[in-house]
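Shown here is one chain on its own, the form predicted on its own, set out as structure tokens.
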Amino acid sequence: MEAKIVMSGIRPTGFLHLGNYFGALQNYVLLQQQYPCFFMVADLHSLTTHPDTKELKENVHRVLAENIACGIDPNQATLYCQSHIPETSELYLYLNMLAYKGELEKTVTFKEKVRLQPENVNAGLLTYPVLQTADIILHRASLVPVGKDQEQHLEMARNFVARFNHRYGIVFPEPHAFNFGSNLIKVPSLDGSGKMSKSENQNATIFLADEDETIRKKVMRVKTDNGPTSEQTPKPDYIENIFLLMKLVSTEEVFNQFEVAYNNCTIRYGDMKKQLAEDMINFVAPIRSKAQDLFANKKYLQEVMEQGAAKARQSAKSTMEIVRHSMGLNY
């Protein structure tokens, strides 16, 4: 039986952060060992919110460097730049004929982007889920390692696939979120107001490029209280937030130590935040250092992009031959 194919991507619109790592990148690293994988730097998607392209090349290089620093092996996975695959735009056009204005306007991420950039509500922003679907099914992928915020987009992708297959014959598998059997991870921001984000509160986000002292300052500003006054007290949301973050970067022994201290009312939040900061530093520092070295090696990054584009285009051309034939566009 043919192996299932994995596909996912990250926009080059800012520095990657712990949310990107635990929501997707750690799965990329595991998945590349077991599946054919296509991992994409989504530069076309970035244009929907960042139309100024003066820094785009640098941003693409940085995301590539950070992906590789996190463990993506360009010799194992297909690591490529979205705009280097022109077949993506062709499939995107065909899928737009199967997507409806009403359903696109209901997308949660579209509503959020409209709120954030009311002066730039462009057609690309509206049809973002259509382009995302094209990215995935261009390689006939069915497994998509993404965070919880993308679940609605995947549901829409399945709808577009079902419509295409119903109208033109079975061509594409339905894509599903895949996270090695565990729940999709949504990494909370330091202030507990949502998830870590490249675009919103940067002081509440730990970036993979953050220096040690920056991490310490961000973590030490996290909201706490005087601690529980009776044993086994349920944690307030902002305290639960700290424990969730600690579970990601600290050892089980350290996490359990503070869990016990909370439950028996002896916890010292200052100590907990200091420990969390150092554990975050120990996690981020090796990635940051390797990414900086890779980012400086432009020749290597160019080779990675060329190698990835060649592999991705081979897959894309094969798919589009089938698509054109199934749609009757082979005259």
Given for the second form:
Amino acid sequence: MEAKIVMSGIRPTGFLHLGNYFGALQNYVLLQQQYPCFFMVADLHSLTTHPDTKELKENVHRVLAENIACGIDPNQATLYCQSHIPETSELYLYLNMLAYKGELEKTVTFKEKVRLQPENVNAGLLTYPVLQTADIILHRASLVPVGKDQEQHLEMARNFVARFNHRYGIVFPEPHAFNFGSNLIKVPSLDGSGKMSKSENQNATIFLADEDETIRKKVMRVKTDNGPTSEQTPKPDYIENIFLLMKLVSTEEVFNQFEVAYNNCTIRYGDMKKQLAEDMINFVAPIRSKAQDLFANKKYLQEVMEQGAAKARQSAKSTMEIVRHSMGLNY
Ligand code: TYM
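Got the form predicted on its own; any chance of the form predicted together with tryptophanyl-5'AMP too?
Expanding to the full complex; the earlier chain stays at the top.
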């Protein structure tokens, strides 16, 4: 049996945050030791929502720096930029003939974007999951480490792959969303109203570039109450949210200590938030500082991108030869 291949990507639409880390990057770092991995900055996808490209180069560099600061080793994994692989666009075109308007219009992320940017409902937005499928199957990848919000895109990718394989012969393995420890993760925003996000809800998102004081301020603003008055009271959503975030960045001992205090009604949310803020700072500060250094080293980032593009193109080229052949486009 062939070794499984891993592929995933992040859009350069802003600073990375704890959601990107725990939903995606944490898995990338573990997977790179076990499988051939392709990790990409999805600059083409970002054009569907951010047509102004003035800051794109800087954002691509920052996402690369943040990937490496989180532990991606560019000599182990293939780290590259989506637009450097023109084969992606060719495969995207072929897959578009296998994707139906109706199913694309029903995609949750598409409907969300229509709501957020009614003045720019472009065709790229509609076919976003098709481009994402092209990214993945261009390397014939089957493991796709992503957060919960990408689950539907992976389901669609499986449909497109099944249609391609049915029509033209079995070329691609089935891609699956992947997370170590089973369930896909959604890191909630601090206010519990949604998820942490690069471009929305910035005050309720902890970015990997946030300064210590910013993190303290954001965490201390989180809504709490006076605490439970009787033992074993179920937690309201906004309190459950704080525990959820604590589970990600604090030690088990600290987490359990607040869990016990909640259950015997002695919890002090002020103390809990202070602890959470410090644990987030301890987590973020070393990544922030590494990313800043890397971001300043443009020559290194350029080398990483070029080396990554060369490796990714090799893989893309060999897949596209098989694709054209199986589609009968070989005359
Ligand atoms: P993007 O840039 O929105 O997010 C990058 C990764 O971070 C995860 N993520 C989260 N996980 C948990 N909780 C959160 N609050 C949270 N916010 C973001 C996302 O699930 C994702 O894994 N469409 C993709 C980019 C992409 C891609 C691909 C992914 C393009 N081509 C091919 C996989 C394979 C996206 O918009 O990710």
